[in-house]
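Just the one chain here, laid out as structure tokens, in the form predicted on its own.
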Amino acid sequence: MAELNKVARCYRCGAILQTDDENKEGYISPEIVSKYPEGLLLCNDCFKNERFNTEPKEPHFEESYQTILEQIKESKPLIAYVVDLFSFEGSFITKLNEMIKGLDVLVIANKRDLLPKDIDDEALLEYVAHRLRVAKLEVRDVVLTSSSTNYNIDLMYQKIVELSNNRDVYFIGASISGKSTLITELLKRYQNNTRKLITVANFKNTDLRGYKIPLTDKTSIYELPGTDIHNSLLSKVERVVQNQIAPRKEVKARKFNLHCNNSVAIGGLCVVELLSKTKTDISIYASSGVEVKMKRITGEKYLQSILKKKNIKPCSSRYTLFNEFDAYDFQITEEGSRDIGILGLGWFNFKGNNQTFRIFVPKGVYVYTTRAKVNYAK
């Protein structure tokens, strides 16, 4: 499987650390690296400050959300698990998956409208099924939806009624999944044949609240608040930039041919550099509000240029210095069509061939690699 390697950088100046040449930027004594292999390191020119990039972590999981899930497991309800097809890795949360194992789960893969129309639904269903197999999460069914275009909303409601089998239904999912919009669309089609009203439920032992929609006289659909994703780029930039990087219409591939030490900027928020000598075709999937440009320079130089000139959109006023960015090296050992994604921004697709990519992103943003969502790599 692919290897994700930490890239050590000087905490003070942000230079990538190296032990080969004392006259080049970022030099650090090999003895220091050997003595503190997991420490916060600094180059020989900067001695008073520290900087080291840590491996990206999975999304944060709130304690109150966990409390609710523990309580409802006793009644064995149907779980309507909403995931975001565009930002799948950010909405498919390992701890949440573990907590709902053993329950009946209907997976609702939302935002179908954001992916290219020429992708067959069966291919997307197979991608979701693959991710479920890897997570060892058994589910009753999967349905693709779009709350923006009303795609398969009727089918979703039909599946809920069919699989609930006179049990309560709990809608769960990340805040980015579009769960609340799905509930709104469901209510437009909903017919209340009970003697109960739609209300807002207070969940026991928490300060969380959500819709309670009568399904039968004895059962209801509950909407749990979305879990926050603290390592998504969307949570780290100002509102005007959020509006530019969050797609609202079909995302189309932008294709580039990368050579060694060539770099692609995805807005002013991510730079991708190919370190290996194997030239690679990549297809970038990001909002149309995000400019994508390629330069025949290293990623470090390209990012420094962008931060200085602000000559690509969007740039964030919260990230103006080079050492406010993390750097990660991805060594790809798998063959076939692969993705590397930046949570909240998008991903790029390529054919695995023992490449190594270096990715620069704002500190704390989750970067990942996975089997291709869209099999366009040739």
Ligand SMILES: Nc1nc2c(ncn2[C@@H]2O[C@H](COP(=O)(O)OP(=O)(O)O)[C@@H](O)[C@H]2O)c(=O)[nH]1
The other form holds:
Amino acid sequence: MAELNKVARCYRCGAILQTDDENKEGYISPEIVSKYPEGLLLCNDCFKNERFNTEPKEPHFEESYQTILEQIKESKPLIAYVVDLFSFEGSFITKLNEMIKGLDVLVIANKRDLLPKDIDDEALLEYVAHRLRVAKLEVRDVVLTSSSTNYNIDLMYQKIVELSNNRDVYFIGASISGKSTLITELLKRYQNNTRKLITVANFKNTDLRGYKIPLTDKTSIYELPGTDIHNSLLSKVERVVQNQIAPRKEVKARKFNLHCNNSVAIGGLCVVELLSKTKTDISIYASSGVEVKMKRITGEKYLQSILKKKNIKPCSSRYTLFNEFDAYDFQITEEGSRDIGILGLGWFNFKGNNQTFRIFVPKGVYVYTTRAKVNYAK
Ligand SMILES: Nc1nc2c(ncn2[C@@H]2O[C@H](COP(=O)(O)OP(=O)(O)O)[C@@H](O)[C@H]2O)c(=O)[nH]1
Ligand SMILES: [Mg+2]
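Next up, can you give the form predicted together with the named molecule of this protein, since the form predicted on its own came first?
Full assembly next; the chain just shown is listed first.
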């Protein structure tokens, strides 16, 4: 009888995998095939393109933004760098960090209200300090804020006045980190003791504009437009789904005990499977508008079934086919409390114990692993 063999194809581009000719489509190193006989495999090209997407693809830095930063550097201003505590990886931008090194920086870690209330600020400040150390970015101070609950806005204003010390202040950061809202809150407390008016400034040699708020007769607070984050799930889904995945209030942990080959769906947008034998407790942090469910089936089966039945909220009309998703395997070598995050959607926390997770996400969305952001272990 004829034998039917499954033809191995690249998981991403669909090319038929071959080990004979490096210069032809679908080439994959023979070692990989023998190492993962049952694995979902990528051809070498896709592996290079996708697997090494382990840094957020740098937000496209408009040249104009760079031009402004170059210009403002000369006057040695105070930089008020707004980062989003919920979406930290999307708002803490390597390239921006490099550009502001050497300047006086006040980090404003915003959206404190979205993180669990029972975590102390000290722990969050330590997390930010840790990330700053890793990025080798020295800063003058860090303040945790929330425009939604008016948390520490006075303190932020006070620090800006103190640290600016008769210099200009520039609010910078990724879009949606909350710059405009913070400035609006700041304006509620602001008293203009100068002879100047609040205006909108056009930045030289660019088409960018932003608020200019006089601090003293010689100095002002400027709001720079944000830089867009293209590899966030938020920038890939339609408006209704954006509204469901962006949290508006405290995100609460949803806990699951995962066994080998069990999978958890985070909406119809991400499926997490535990590939290794070590049973693992995970706590998922995502907007309450995102349903989270577990099934005792593989991630591939679970995702296929969700795409067919659309029985979990939210599902995006832009990602309806299995091959519109990427699959990443994360082998955890670190111990201690860890996170795996999906930019724009949230993250899950677990204790590192040599696990391997497989994560399915819409193509091009950044998935990362870091030390835990929210850590209950003392
Ligand atoms: N939960 C929460 N949402 C915030 C906070 N600050 C801003 N936002 C929301 O984040 C989104 C982007 O804010 P915006 O100020 O326009 O960000 P910008 O692009 O940096 O100027 C808006 O939907 C705001 O309502 C905050 O402290 N907490
Ligand atoms: Mg804005």
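Between two forms, the rigid core is defined as the largest C-alpha subset superposing within 1.5 Å. Only a predicted model underlies this, so the values are computations on that prediction, with no experimental measurement involved. Residue numbers count along the first chain shown, from 1.
> For a quick test of reading the superposition: does Thr19 move by 2 Å or more at the CA between the two forms, rigid core aligned?
Thr19 C-alpha, core-superposed: shift of 2 Å or more.
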